[in-house]
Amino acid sequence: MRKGKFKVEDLKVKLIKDTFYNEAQTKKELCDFIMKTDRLSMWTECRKFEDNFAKHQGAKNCSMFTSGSTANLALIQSLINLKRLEKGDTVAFSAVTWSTNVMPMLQLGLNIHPVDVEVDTLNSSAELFEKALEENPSIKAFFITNVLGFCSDIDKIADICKSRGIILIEDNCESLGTIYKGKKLGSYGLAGTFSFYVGHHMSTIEGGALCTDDAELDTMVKMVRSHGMDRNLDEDKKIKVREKFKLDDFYSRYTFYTLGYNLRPNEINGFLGNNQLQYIDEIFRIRNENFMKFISAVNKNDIVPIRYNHIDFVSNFAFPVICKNKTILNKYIKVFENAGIEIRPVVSGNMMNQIFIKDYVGSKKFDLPGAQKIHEDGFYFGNNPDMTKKEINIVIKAFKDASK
């Protein structure tokens, strides 16, 4: 809390309440698994989770990672390895996002161009993307972030990308379970990345995934994840790679085909993913019900209402509050903190304000009024599936008290 007024034990509504859904039972089952298994490095539980999560997401292929951030890194590296992107190409990204969407692009020699967001959806729209394309017609890819369970007209963005030969990839780490026009977010682009960090929709403590229907990209992603080796490929794909480079089984075991990293999860992550997937629909439902209760408590004279009626189903894990002005923001922050509600800025706010990024874009200015408004006048609090009626009422009372 600001000014050191509050201690963690004073919090009545925490940003992250529990490590897992159905935590006591999950911990017991995890302990049993650890005691019985003879292998904890990446193996059958991880592969089982990849199959299960691909099925859940409606994707042909899934790769599990140590985090959503490393899934992002592997995705960008894979597109470069496949020469679908080259160093010096420009990639657009949502101006309200997380640092590890932008950092891999900069680390791997790509140029970046932010796309502004709508204040009432927190997300980039087709209109704003068109504006970015007018500013920079050389954009080769768009790494869009589906922020906090919302989207704008991502279907139209996908159409623009298809018509212009632009690669669309999705960071869906904050929007697992949201459905727009009958289709799950994370399924609109060439690939989608997901996070299973504690406090996100589903927890494997640390963990992430990448889903794609593109077989060539899936093969490359799996090699990038494991040092650039073929170790985690299916046998038929291993054979094809080894035949291509005329390698026998012995030397292929320590052959590095492409640039890669060690981004592999472990069997604990895989087990937890399979365990938590059994609750995922219930988790989505409760978060959605909480969201509707919070949205009904918003005073529209103080707060910019979130526009969500165009979305079939909102899966929200943190509720954003974008105030009409700074005076209202300060009042709401004070009331929420005094009520013991843990709050944070809305993701990164305007990413172009972040300190690290100035070393790469210099003094170049971008017109991002939506992202700047969210940066200056917004905060969020956690929307957890284990929230009690008492905790929900504390939040609703804070809205009422702040609006007086």
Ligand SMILES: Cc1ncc(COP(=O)(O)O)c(C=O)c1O
The other form holds:
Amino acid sequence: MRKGKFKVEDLKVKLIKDTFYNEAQTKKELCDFIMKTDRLSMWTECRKFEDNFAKHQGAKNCSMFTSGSTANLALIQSLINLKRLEKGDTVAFSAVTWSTNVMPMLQLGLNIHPVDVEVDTLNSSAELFEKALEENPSIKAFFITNVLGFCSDIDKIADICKSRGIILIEDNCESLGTIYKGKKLGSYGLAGTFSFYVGHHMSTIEGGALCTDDAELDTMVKMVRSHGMDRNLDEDKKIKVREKFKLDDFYSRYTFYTLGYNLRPNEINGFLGNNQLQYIDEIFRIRNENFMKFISAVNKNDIVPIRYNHIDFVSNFAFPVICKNKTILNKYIKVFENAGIEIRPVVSGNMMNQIFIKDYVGSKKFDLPGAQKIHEDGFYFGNNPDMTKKEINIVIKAFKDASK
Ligand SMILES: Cc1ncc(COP(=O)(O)O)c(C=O)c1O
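Could the form predicted together with the ligand be shown next, to go alongside the form predicted alone?
Complete assembly follows, chain above in first position.
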């Protein structure tokens, strides 16, 4: 097993550079906000962020969460509460994703079916989804992950889902800001989830969101977020729910309508969301410019070129390097680490290789060559909006040195 050779302080190019964009100013404004505000639990800043983020994403409704993971959990719980999914149903997911994309499905009694990904986009395609549907025609929903700001032909996947009555939901925690065929990723399905973890496009330290145009789902998501109560619904929606169950004003305030959790963000998250959203286009632009610089440093003899020309705008926060074979990978790892560049596996590789999942799929074998290739021969490094010219040049030089 490889040992960590470098101390964090020796790293020259970190995976995550700063907590916030325009860090010093943001921290100062955060301190001022904390000193002035009367309330730090979820309130007007979170609400304002939800309005701002919905507008940014082009969605009718947004709910802010404590993380991308809890947005995912609330989404699956809400679909079950609404009986759009039932225990025992099978939900497909992208084989390259994060644990808390898959875990809520297992935790809530759903079966899972992995969909392979293309090596050159890192994402599931319509063709690969069709293959999964042949393997398992009973798939009821597809919780697709848009990996690292890329996609394949998600429009075609949406068409397949529509024609077959399959629910398409998007884990867009890694692709905020990417535009494909004139539409933002995260808006191709019934709902899209987002992460504002410090390493992602925009940071509220920890945080997440769920956007949907479906009013019924939005109401349910907000109840699931808040103990299964109606407390955080808009007045008109609150009245509707109370009338439906013939509740008076006194008891309705402490009525638990449906299965829920406490997944509410706080005003610090909300404030930071509003603050960072003002820089979001600049963040996207710089990361896109960095992405283009890294792309042009890639030696195509060593590395599988990323296919991105079908995407209108790539919003990428970490640059994937998928080597043609293991020998090349080992050479690149050595050169990148010696250059002080912090690297890691691509997302978490092939999810079906993870230890926790074995208990749920038993000895069933899935044919996932794309995800496995990314697992075995890939790594990524950070693409931060505050990278200096010097840091970018360290990366470009590493690409050059590794390909010698
Ligand atoms: C695809 C995907 N989904 C969900 C998450 C979870 O987001 P969070 O860290 O905000 O819980 C991540 C986090 O890295 C992710 O990459």
